[in-house]
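A lone chain, given as structure tokens: the form predicted alone.
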Amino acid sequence: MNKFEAIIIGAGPAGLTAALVLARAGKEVLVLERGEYPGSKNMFGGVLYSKGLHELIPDFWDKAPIERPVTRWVISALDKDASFSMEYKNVGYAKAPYNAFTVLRSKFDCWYAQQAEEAGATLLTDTVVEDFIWEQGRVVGVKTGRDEGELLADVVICADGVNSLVARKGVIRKDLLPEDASLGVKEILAMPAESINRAFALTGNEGAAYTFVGAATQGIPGGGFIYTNREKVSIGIVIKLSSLSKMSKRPEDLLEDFKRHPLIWPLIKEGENREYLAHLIPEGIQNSSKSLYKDGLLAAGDAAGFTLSTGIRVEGVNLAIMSGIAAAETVMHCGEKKDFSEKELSIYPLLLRKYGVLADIEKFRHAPHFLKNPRLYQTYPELACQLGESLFSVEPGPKKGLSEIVKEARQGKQLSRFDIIKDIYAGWRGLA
């Protein structure tokens, strides 16, 4: 039976980070993915943040099939016919060292995995993890679908998405909870690029990553984005889990809904549906340092709940390597004392912290909380397009003051002071 000193089950963002340090450390490391190619069962809204990638792989936009680099962003309450929107451009972005890029994952993660082969990782494809293999109370290895398909290692890290091994089999944690996800569905448009830099007011090689709130998902908890690639647009929208029971309309049909928006419509009507993809994002599920590892074993990226969510951004793919950075840490220390228990085991923790995954986490932790607000997705996007209506239309007669504006637009939603006052608070305390 093959053994090896690390085997990671997810060849994601998480999972090939973790590999790549691994391997460049001289360890003898198995990835397996139970895709048919890296990237072929991944999926993410579409923004990666440089920095920590930097790090690992310096002037990485150089090699990797990065698409454009986000210049601009912008946040808006969507109405049936209006919007209100917030819009933050910074050209220094489209320089080197960068801020972010836009990345189809089907391109960025093959090239990610080849990083992580060149260095000496090995990476196994259309294989399924189906069991852990365990010895005295500790994990040694992986039970896989494949013939004699029984593999042991000093240690397994599981970064194999949201609804990851250790949660179906209920080993670190407990399997999800509706109120613990949210459903991304997204199109990949193909467009020319003229025709993208056109529609989204963009020059060169910028990039641009739109969010809206409210109409979007028809008042259902949960947003749109549209975020541009070369020549190629990513849209889609987000919805919880929770909501699914209650919705009268499939995602697909929200989505459609909202790419024929009025106001949507115009930005992407040149486009010409190249791919459809859905996928599970954690939310609020990582509360407990003692939910990342257990003899023998350790959860990295969306299987350890890695994400955050706070209304302005999503962060995911950042975190995601840097925990396996974190992971890969943490099996060298454990190596060098021959020792993957628990008691070792736990400095984990204390490296995502230094990395800034479970720093940020905490930080924003009552986050999920107050995005659970169902004023958030209709009450406050429609108020804010009246107001950009009665700020911006001219009427006969004399002129309303804005204390007038918002206290006829608050009543004629039935919202009171006191409610706008904790929506606030309550704002501040999950983003502060």
Ligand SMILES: Cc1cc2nc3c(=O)[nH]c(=O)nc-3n(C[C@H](O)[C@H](O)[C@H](O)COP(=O)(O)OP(=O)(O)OC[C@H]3O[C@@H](n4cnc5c(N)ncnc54)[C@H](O)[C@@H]3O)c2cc1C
Second form
Amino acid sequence: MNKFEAIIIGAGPAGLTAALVLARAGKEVLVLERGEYPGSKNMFGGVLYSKGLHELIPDFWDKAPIERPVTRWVISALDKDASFSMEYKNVGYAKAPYNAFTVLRSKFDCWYAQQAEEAGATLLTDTVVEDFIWEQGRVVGVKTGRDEGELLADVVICADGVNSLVARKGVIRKDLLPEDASLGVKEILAMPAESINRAFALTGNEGAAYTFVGAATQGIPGGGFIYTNREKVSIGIVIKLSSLSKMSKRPEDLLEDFKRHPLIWPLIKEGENREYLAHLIPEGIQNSSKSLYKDGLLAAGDAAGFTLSTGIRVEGVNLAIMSGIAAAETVMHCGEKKDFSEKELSIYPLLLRKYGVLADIEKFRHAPHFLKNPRLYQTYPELACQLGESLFSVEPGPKKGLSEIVKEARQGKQLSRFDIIKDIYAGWRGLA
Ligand SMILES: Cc1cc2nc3c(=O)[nH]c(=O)nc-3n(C[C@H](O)[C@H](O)[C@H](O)COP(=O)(O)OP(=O)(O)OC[C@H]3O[C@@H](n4cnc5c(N)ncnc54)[C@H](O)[C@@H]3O)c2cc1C
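For comparison with the form predicted alone, produce the structure of the form predicted in complex with this ligand.
Then the entire complex follows, led off by the chain already shown.
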């Protein structure tokens, strides 16, 4: 039976990072990927924050298939036919060292896998890992769906995403519950670059990232997003999995309604559908650093629950990359000690802390609870748009002051001052 120093399950950002770092250190590492090619099964909203990857592959933007540097961030409360937005624009983000890029995973993951292979990692695609191989209470390898598909290793890194084997087999963390995840559905629309620039008021190769709450999901907890790529636009919605059973519409119908919203349609009307994708986002499942490793086994990226979903944005790829680095360094440490037991693997949480992963997860641990508040998805977006209407309309008779406008809007929504104070406090606790 073949034996490797490390087997990595999953060729996403977490697994490929661990493979790259281990291969550079001369380790014999095998990456197993169920997809036909890396990225074929993967989807995300579309923004890759550049800092983590830049440390690993300096100036990666000169070589990687990135789409556009994001210079404009827009967050909008969306009502039936109005929106109230906050925009942040920074033209400095269009220059090195950049801040974030829009990316299409089918291209990006392939390129990233190539970097790991060039460094010496072996990649086996079309290979589903079905189970672990155990010996005296420790993981010593994996069983794949291939003939003679049992493979041994000193250590197995589970980087197989949100629906990880570590959860399904109940090894490291519990299986995903509906309240622990959101579902993202997304379309990729082909559009000429000039049409994208015209519709989104962009120049050259600058990109934009839009987030919407309110009518984007028709008041259901979640939100909508639009990201501009070179000649494609990514548009999608994210909805709490626990809301699905209470919804009268299917997620794909909600996305279609979002696309047809009178303020959204003019932006994307020239787009032609190229891809339709759906994927889960883990939320708040990582709450114990003990649930990251077992004898002979580590979890990284989404498999370990390292995604930040703060309502304003979903951030997971950079956490996957940083946790991949931490996992690889842990394996190298254990290799030096010739001991892959929990005792030596216990440096993993320390390295995760050093790279900021656990600090971020802990800092935003109250965010999932805050984001369950239904007022965020209906009452407040409507209130914001109502305020906008009062501020920007002129009626006959004396003008109303701001406090009067707020009071009237509040009374119409049966929203007490106490509710607002409570929600601001919860938001501060969850996101500040
Ligand atoms: C709708 C949506 C929007 C998002 N937007 C953003 C964003 O804008 N920015 C951001 O940073 N993050 C975003 N994220 C989060 C981000 O996509 C994830 O956090 C990130 O992809 C995690 O990387 P990973 O390597 O841990 O897992 P994945 O990218 O999920 O990779 C796991 C890999 O393992 C493979 N695999 C799974 N099971 C097996 C098996 N049994 N055997 C072999 N292979 C297997 C899969 O095919 C896959 O290639 C978004 C997520 C969603 C769903």
